[in-house]
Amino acid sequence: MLTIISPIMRIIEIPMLALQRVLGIHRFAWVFLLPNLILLCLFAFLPVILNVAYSMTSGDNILLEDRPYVGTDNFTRLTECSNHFDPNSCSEDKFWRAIWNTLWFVTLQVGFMVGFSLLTALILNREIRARGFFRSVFFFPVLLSPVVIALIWKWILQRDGVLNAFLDWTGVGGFNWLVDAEWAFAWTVFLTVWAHMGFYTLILLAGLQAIPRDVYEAALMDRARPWRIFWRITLPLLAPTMLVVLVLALIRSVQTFDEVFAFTGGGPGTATTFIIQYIYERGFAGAPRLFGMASAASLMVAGVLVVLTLVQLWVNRRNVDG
């Protein structure tokens, strides 16, 4: 690899020294700031800009020169309902039923998420053998692509699959899971969860052994009790830790699509669809497509995510500092 790149980077190095003699060294930063803040500019905030415009267009061209204004037409179509709380009522449906799917998804998912990451933590943190194996074992499906862990649980749980083997053969009884509207949510849950736990829990791990040793042998003198010790010194000591997790899982929850979209489709009928789920068949799935109806709920939930991560980043910094 590097007999390749070695001579690539000097012959860069010629014009790349011409370059230096005229702009000086401090200047010559720009140089090696250009190409990432041209992509930067290019791909992120250019197409912020542009989300808001496209958000007052109407149509389905892609061009914006050809895309007819109607301000705020987009919000109000998406906004509007006789009862915010019940999907039938609204003119665009599917929005809100996506976005009760994904205020539901993401309480449960979350809530699940952070309480099994910080009890399988608590658990690798006691004094165990092969502790490196085991958390390898809980962090090894973060590794997955989104669509080899939606096909090994739909293999798993189909009609004929090994799940359903075992029920009959318990006695209980099999079942089509994933047609069922509940089922299918709860498996949605349970599947992302399963395939993300690990990277909290590595997370959570690392928070509780920075934990000082002395502080629980001083507890162990005073004779307090472990539940006691738990809530006294483990839980506080770990809250930042905590919500850098918790932010964290509610950024990335909001976002949810790869790994449901290959799962269930968004199915049976709209019972787990979510909202990046819905921007993607408004904009792009289906015909016409609706690039401003699009743009706009982007716009929606880009509001939350930059919400969340500005608690992310006072999170951080707090913690850096305290």
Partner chain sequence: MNRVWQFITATRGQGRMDWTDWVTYGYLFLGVFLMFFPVIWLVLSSFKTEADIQRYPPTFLPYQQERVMVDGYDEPLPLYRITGGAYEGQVLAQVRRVGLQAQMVDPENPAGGRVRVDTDQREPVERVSLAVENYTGLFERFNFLRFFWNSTFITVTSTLLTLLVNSMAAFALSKYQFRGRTVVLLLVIGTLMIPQTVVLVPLFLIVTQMGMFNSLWGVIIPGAATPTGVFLLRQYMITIPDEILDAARMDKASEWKIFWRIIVPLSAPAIAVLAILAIMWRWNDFLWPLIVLTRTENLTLQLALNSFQGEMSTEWSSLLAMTVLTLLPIAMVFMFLQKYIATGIASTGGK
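Requested next: the structure of the form predicted on its own (the form predicted together with its partner chain having been shown above).
FYI, this one's just the chain on its own, none of its partners or other molecules.
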């Protein structure tokens, strides 16, 4: 194998050495960076620029040259409401239903996610039997495909599913879990918490293990009670990690789409329609395909995510400097 590779590398070395002499040793690094930069521009920066351009046009034509320029009309239509707390009073009522659904979902999901992740991390940080096994069990859902998770729980919760079969067997009777709006929303929150909790548990567990043991030993010598140790030692020292988990969970929660789309399809009605699904339906699944409206909505969501990302970077830098 080496006898084949070595001559090839010698042939490649000749133009590379010549190029290095022309560019210099310091500029030569750009030769290796250039392919990655080209791909980054093609698949990251260019789509963002096109998205901004599409947000200022209307119609259902794909080519920009066939789309009339409308300026900020798409943003105006999205935000035009006589009462933003009442989606029925908005020009684009489904957009605001998706916004309010997303806000409720993010509030509940992130709250339960952080709370259960902290509780699980505290338990798994203790000296318990089969601790490694339980850590693997809680992290296992993170390894599964979101669509697979959604289909599994849909199979469990459908009218003739496993849960209703068990309830019928016990005499309680089954329920239409995914037909009732409130139950569908609640199960959506549960599903996403169950699917992603292991990731945040792992981060919090790492934060707990980074706390020096001698601090706890000193507290035990002073006969401090467990709840006081938690409030005065564990929680303050874990606060930077908690903040990182909170920001990451917020970003992930706002972007929720795949599990919910495969689980409820946004229904019943618009009960579980969130902002990313609204963008998908307006741009790709609806008729006509309103690319301009979808692009404008996606830019508004991107603005929120940029703010959350800047907060995360600020928190990370503060932790490093601290």
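Rigid core (definition): largest C-alpha set, two forms, superposition within 1.5 Å. Worth saying up front: this structure is predicted, and the values here are computed from it rather than measured. Residue numbers count along the first chain shown, from 1.
Engineer: Spell out whether the Cα of Glu217 moves at least 2 Å between the two forms when the two forms are superposed on their rigid core.
Structural biologist: No, shifts by less than 2 Å.
Engineer: If the two forms are fitted on the core, does Gln20 show a Cα displacement reaching 2 angstroms between the two forms?
Structural biologist: For Gln20, whose C-alpha is compared between the two forms after core superposition, the shift is 2 Å or more.
Engineer: Quick one: core overlaid, is Phe166 moving 2 Å or more at the Cα between the two forms?
Structural biologist: Passes the 2 Å threshold, so yes.
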